[in-house]
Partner chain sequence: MSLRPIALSSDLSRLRNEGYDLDIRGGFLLVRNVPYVGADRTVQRGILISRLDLSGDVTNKPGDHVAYWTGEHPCHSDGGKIRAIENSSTPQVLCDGVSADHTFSAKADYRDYHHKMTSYIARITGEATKLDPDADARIFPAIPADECGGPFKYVDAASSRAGISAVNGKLAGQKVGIAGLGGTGSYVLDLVAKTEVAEIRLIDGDVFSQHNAFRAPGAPTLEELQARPRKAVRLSEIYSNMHNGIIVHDAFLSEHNLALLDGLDFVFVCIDQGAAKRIVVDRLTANGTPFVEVGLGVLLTDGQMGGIVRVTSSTPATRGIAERHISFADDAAANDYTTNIQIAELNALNAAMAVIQWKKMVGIYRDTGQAVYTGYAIAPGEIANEGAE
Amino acid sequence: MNAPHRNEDIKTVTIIINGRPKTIPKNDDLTFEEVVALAFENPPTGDGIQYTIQYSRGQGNKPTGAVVEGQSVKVKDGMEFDVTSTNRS
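Single chain coordinates (the form predicted on its own):
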């Protein structure tokens, strides 16, 4: 019989989004939408709202870069994201 999973069994990493630490499951890829949701509790919405995501301290083969809609990025502990919203009116 297998022991039930406990929360302690789930490995996590801490990433920094807009200067705030966030804890997420390890080995997860984050989608563009997930990064925006972590950055803003109530993200600005409406016509013309766009988001820009840049990251640093990423995985070894791509330590810096940008994430655009439809993309995801593999995260690692200590990775930093800068998420900004813009209004193109």
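Please show me the structure of the same protein in the form predicted in complex with the partner chain, now that we have looked at it in the form predicted on its own.
Shown below: the chain alone.
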């Protein structure tokens, strides 16, 4: 509050993860783990835990895609992510 001009300097983008908006710093590449962490407050990890990440309205050269462990993705304002365990059949 005592230095509002500094907040304006921090450029942010809003992305949608599992239907909820999240504000994150601009020009960040998000790793697989970071997307999962944004989707779930306390994501469990370990054996038997696995997530599928798919995004839409991303950066121009690849606006739609999937992210797997070990990968990261460049974010853009309005970008939309789904993060779920796609193990049901």
